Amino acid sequence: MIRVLLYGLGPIGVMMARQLAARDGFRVVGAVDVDPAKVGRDVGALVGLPRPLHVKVSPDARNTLKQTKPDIVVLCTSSSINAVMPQIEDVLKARVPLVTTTEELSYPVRKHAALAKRIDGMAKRAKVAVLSTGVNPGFVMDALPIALTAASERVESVTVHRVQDARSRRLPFQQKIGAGLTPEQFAREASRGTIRHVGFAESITMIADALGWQLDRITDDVKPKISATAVASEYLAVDPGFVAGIIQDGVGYRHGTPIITLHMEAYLGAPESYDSVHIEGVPKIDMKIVGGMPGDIATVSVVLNSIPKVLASAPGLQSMRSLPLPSYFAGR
């Protein structure tokens, strides 16, 4: 039984607190959130499920570390590992091993060089291993094109698109992708970095180091998907004119030809949802999925199932790159 404990319970943390609930193997004895409304609250009761886990809610993250004796943290808090890196070390300092969500920790080596080496030199000292995955960046955009390039006698390029109708996804996810707002405030939003989806240098650079690729430069636009109808969510409307959502593309150049790219578009009525990885080589390799990745439910299922691969991992931050590919975990 691995001992779990849930630091943060925003959507993606309810949902895998949902999943860690129905799974052998499992079992949540700690949870962490700062959010009043949430504090002292079952954790069963907080995210809807029929049965107490007698576990409750506490903002105090080092005092649940050492009452609980945790076999692993997940981390599901922020995008961004400046604002994490205050929740990793209470972690680390308690030496438990730690899975998070957090998109720019996936694979800083470039970005966020520094931070990343603090972050590897804390893991080995308390002897765990640290790893940052999902569905994007993790899994559909890196992991598994790399994984596709084993059939490969040679590869000249890879590109991947990830194309979603958003209607399906959680609120903070839709107002990510700036819907509902006017043409004007997502250039505003887009221009402070707050509207686009985090991880394309990430993956990139990813993809790159797996094939021995050195890259020159690595870009990353973002433009808005405007709606030419009215379109609505659970949670937002969208009339005419307004932003539904974004295009994204990522590119990595090597000797100023584009050889990664990584194409998204993300928006309320989206016709056709698929991921598909195309990688131009000897054989080439065309996949797709029809429908696409379940964005949230993808992500909550690699993180848990990346737990026992951490679990046996060597001390230090890791990634879905350096650890062993992970697969489906019954518990059993």
Second form
2 protein chains.
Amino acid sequence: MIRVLLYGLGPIGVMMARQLAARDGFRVVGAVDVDPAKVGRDVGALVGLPRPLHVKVSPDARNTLKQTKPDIVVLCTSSSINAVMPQIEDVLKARVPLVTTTEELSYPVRKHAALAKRIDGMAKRAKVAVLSTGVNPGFVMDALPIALTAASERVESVTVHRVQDARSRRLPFQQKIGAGLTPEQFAREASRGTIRHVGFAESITMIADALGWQLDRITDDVKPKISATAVASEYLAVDPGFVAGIIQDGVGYRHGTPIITLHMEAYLGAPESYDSVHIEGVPKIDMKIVGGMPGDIATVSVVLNSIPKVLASAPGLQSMRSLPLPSYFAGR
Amino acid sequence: MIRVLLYGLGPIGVMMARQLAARDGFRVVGAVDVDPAKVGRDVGALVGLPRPLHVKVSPDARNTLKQTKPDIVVLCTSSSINAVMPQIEDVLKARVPLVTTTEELSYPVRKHAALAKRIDGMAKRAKVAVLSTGVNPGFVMDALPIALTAASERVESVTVHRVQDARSRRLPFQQKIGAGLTPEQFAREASRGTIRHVGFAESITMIADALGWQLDRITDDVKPKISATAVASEYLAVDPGFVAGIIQDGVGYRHGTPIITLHMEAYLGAPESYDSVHIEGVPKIDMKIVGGMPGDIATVSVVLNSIPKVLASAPGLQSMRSLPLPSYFAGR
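With the form predicted alone done, generate the form predicted together with another copy of the chain in the same format.
Now the complete complex, all chains and molecules, led by this one.
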């Protein structure tokens, strides 16, 4: 049994709790969230399980770490390294390994090099490993295309598409992609950074490092998908001329040429959901995941399946590139 | 520069030499083959390069190892562990790391457990790593499906298809799959084991171990693809009623149920070449490599791209499952 402390019980944290309860090999031994509406409640009841988990949500991470002595912390509180820094410090001071969904920590990029180095140092001193992962960043737009290049004699460029019909996703996701907004509202939110997939710079840097490519620059541009027709999900209706979702392009340039292209479309009414990887080179490689890799459930799975690899890993800040081949974990 | 000794200059060894010469980061420093027609010749001339490599083929592995002190040996002599055992012993006695295409060594199966353990012990004493890999076994029917299960909350079964139109493959491959034979000739060759993809038991065991599945048994059955029409390649013509190639199924059973299915078709005139992975479970995952992962070039690439990972690995017999995420190697 791997004893897990869940840190953060937002939408993804709730799914973590449910999947942990459903799977062999894991036991939730602690839960931390600062939301007063959650503090004191049993995790099982909070996440809608039919039975209690006999673990109460605590607002105090240090105390819960000390009392529960978990094998690992699963942290789902923020995309931002700055925001999670004090939380990670608490976990590493308690010498507990950590897996987090913090997108900005999925791979060290120049902008966050100092913070990543600091976390790496703290983890090494605590003699534990830290990993940030999920379906994206962490898998479909970085680890998977990197793995495919193992069959290449020469790689000229890597292009990854992730297209999702957002109708089947949860409401917070639909809101996060701007569905239902006017184009003006979308532009305002996008310029504030509230509508944006976080992780393209990290995925592009991971691919570039794996391929030994020195990039000149990375661009990351968001634009709205304007609906031509009326489209609706369970939660939202979008009239023609309004925003159905997001189109985002991340591009890594070398010698002025686009060499890594990540293209994402997530909007209500996308005709086909899929992920694809095209590797231009020798040989040409064309991979497609028909129907697409689902978002939330795959994020939760990638995180939980990584736990045994993090526990077995050398101390320090790891990435999906440094750990052994990703795989399902069936319990031990 | 990684200094490579090539051991075995058959069809795959020749392609290794060509790719090594074309890529950054590698230098061929020695070559071993017992074929009198090859001994003494310059490797560059032998493999059809426009310039000499200034490396002569030697029949004496021990001497060449001693004189060239390579960083790694690339061994391409046989699919059989028994056949390569004395060769591997020579390499490990010289304390040189090794990558081989020996299919039976790609993952330790029950039948070869003792030999695999012996190689692991020798490698550990020599403080070097040993890896057997290629496109299959090693990548498309094992490492790649294993990696995809990282996104799974639950895995019920894994099904991999590899379908290849053999018209574009080299003559020895077309002969290896029985193209042009009568059904009776095919049955005789198949029962002798000369027509057969080697590696299904290894790939199935690798997948089962990755998923934590205990298998009852593994089956591995070969049958001919009988051509309904006349079909021809550059090298061979197959009349209706004759064999166009091979259909092979490897199945891993748990509690009597097929849970891992590897299905391979390689024949002249297959209407579509592709590789596909279907993971039944939560979520369902459907991956396809459109056009298929090519055979020989991908085998050579997977082997050479693995070299830096083998050099950085802990000593012992490794596998694609134990090494870090596969990736292209651009030279260092």
